[in-house]
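Encoded as structure tokens, the following chain is the form predicted alone, with no partner shown.
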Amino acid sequence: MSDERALLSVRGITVNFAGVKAADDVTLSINRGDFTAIIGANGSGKTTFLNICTGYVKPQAGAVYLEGREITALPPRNIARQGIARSFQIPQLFTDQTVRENLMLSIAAREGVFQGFTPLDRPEYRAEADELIALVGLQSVADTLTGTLPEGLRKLADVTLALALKPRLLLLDEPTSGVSALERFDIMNTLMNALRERETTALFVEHDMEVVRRYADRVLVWDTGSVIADGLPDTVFADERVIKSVLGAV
């Protein structure tokens, strides 16, 4: 992959947890505009990589760069302000607030005006929240408490909160986890369309290989802290190492 298009780069990243290598001298780049999937068995280092990129885990060696600027030592909040947002496997929502209220809180946090659980219902925040709600088709549940939403809509709402931060790079941890088989493609279609509309690059961890085949431009395969394959989905899924080490375990 060419560094000329690189939005995010890591160089020689190493992380050990009690002697277990979660990242073993990893060097790679994520290119602007790509939808890149990370696959691998449980414990292979996928989520640790997202945590490194967002500042939740500091590597013992190596460095992380966003558009050539090192961000390794920055705290998560500062990294978010630099343009990297994160959506978690379990949606991180204020469950006693509506979808619109959650979005206004996220917008206020982006602007540096955050007052705990008190919705900041300013006209400009409401207008931006409603634009985001329309982007992902959540108009019918805009005034619904997020704690009462079905899992698929909770996932959409959570990702929309991340989009409210106006990221250049969005990291998604298992966006279809907990979503029914019937809903998963509708959810992913909506997410991908929203990301394209916002010109947002995406890196997502996923266990559903059909989702990866349909939506990833590129696949990174992790195994015990190392990237053992990197390429187009069809090429990666035909790799004997991936078939033997990963696909039988996910």
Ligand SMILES: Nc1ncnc2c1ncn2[C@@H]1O[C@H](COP(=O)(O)OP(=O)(O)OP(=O)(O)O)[C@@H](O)[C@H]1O
Given for the second form:
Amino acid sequence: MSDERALLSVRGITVNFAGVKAADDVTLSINRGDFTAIIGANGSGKTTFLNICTGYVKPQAGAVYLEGREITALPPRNIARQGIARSFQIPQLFTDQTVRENLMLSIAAREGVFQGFTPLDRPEYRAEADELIALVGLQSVADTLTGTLPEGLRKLADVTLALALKPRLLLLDEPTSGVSALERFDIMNTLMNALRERETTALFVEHDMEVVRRYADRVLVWDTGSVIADGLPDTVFADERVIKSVLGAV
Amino acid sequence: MRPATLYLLLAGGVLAMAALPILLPWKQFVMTVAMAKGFAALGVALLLRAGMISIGHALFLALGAYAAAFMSRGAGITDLGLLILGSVAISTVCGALVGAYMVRYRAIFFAMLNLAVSMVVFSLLAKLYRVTGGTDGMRVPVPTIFGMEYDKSQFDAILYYVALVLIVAVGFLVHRYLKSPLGHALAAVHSNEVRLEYLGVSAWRVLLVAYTVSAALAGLGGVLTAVAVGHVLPEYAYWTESGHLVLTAVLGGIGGVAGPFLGSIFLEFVHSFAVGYADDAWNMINGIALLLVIFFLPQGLYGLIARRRAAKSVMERDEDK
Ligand SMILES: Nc1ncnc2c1ncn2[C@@H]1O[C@H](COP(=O)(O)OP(=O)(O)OP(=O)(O)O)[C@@H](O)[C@H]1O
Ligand SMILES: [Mg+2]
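So the form predicted alone is up there; where is the form predicted together with the named molecule?
Let's see the whole complex now, leading with the same chain.
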């Protein structure tokens, strides 16, 4: 790969779901250290793009590269082990376990779960989990089963689970949907600061344009499986097509 | 319930079991068998934690039992310790091999494949008369213990306490396993396998470990049963035996290591009561006991002494899917 700054690149990826074009010959690169936002109308292919980058959906054409090495055919667990983590639009949690246990499991997964008889609940893991819990403000529900949490908190737990993996690239699928508008900026602030501190590259799907304007270095605009605009937030938001396709629809 | 109270209760249970041969000597034999079956039920319970129901685990019970028979008859190994080690080793290896294939499947496919393989082995044990003794099975001579020979009744008395000590020792190890990341990953496979893979963990490997451990536990149950009964039969691998192990695990509860043993011992008591008063009603009593547990004790008998927070029962968890 020619571009030295590119952490993740996709070349000509195409995905069709029974005639629906969810990705239509998409080629782009995500640069190291950037916070890139993805916006687009419902069903435009944003989640599908994350699914492709993480190996969950295999493109019918095209390839995905991490630091120039092809990862298209790898299963999600191998891609995760190479440093790409994600959160989900609909929270995906271990519902029979507490928030802290969920996080400790994520930490253990990062360190390798095959460790014989040492308990999951050990001082180092607990301390790290509690640090994350404090970071995102989940202290009051640390011992609650995640299956019983309200939507907003599950969302937050889901994002924190991905953060616990200490990925190089973090893909966030609408991290603040379901979170009240009041808390939205607090959470994004915390999250983005944590990511800057860890030098994590981030790609986040977002519907709140104010959040995008504030936190994104770059915006990708999706429309029926294609990127129709790509650039700085202010430039992109001034684009006629974007206003028609996305902003008008929101 | 606080952990300290729970440990006291468990210690009390072990002491009660230790006193049983003195208080109720005529129960000693059936309780040895109940403890032996408890190991196999514990193995089944491990898989239940991951939401996987095996209706074929009697296969490994039979493997452990026949391994003991072959070793003592064919290879002339008479020492109890060696019989236990050898049988467990054989069922562990078989568990790993069979499991590598089985744990690629889920739900009804997993259940049915286990059933199918166990029925094939059942048929082989029954048909290969020259090797296995066919439907007559094989006699297992009374083992020696550290070179000492005992008559059957002395041996039975010792075996009872060997089984009890093994419950404590093996139970502790399994408890540690369940508390380890791999043990927690079992529940994670059940609640969200996709997310677990997204954390970089192979569900296949997590389940293969569980399957292998469960086969080892069933094999341990098998060798203990074989030396207690002094005879092995193809019926050990029969599907009703597998079903009974699932029933025992659900009845006892899968929330803790003690559950399946509780279930096994409880069922044995109910059984001996039923034989005395209503011999032909045994299966009905089994069914009613299970219904009562499902409706009133969704976490099994173990749920009576240790509440695993608000965790759901096996049945409820499957409805979530
Ligand atoms: N597994 C699937 N099978 C069939 N069609 C799918 C599948 N996943 C996505 N689609 C379709 O592909 C298109 C893009 O879906 P995708 O979920 O990527 O959109 P999105 O941009 O994330 O939308 P939203 O804003 O609603 O989350 C939609 O028309 C959707 O119905
Ligand atoms: Mg989406």
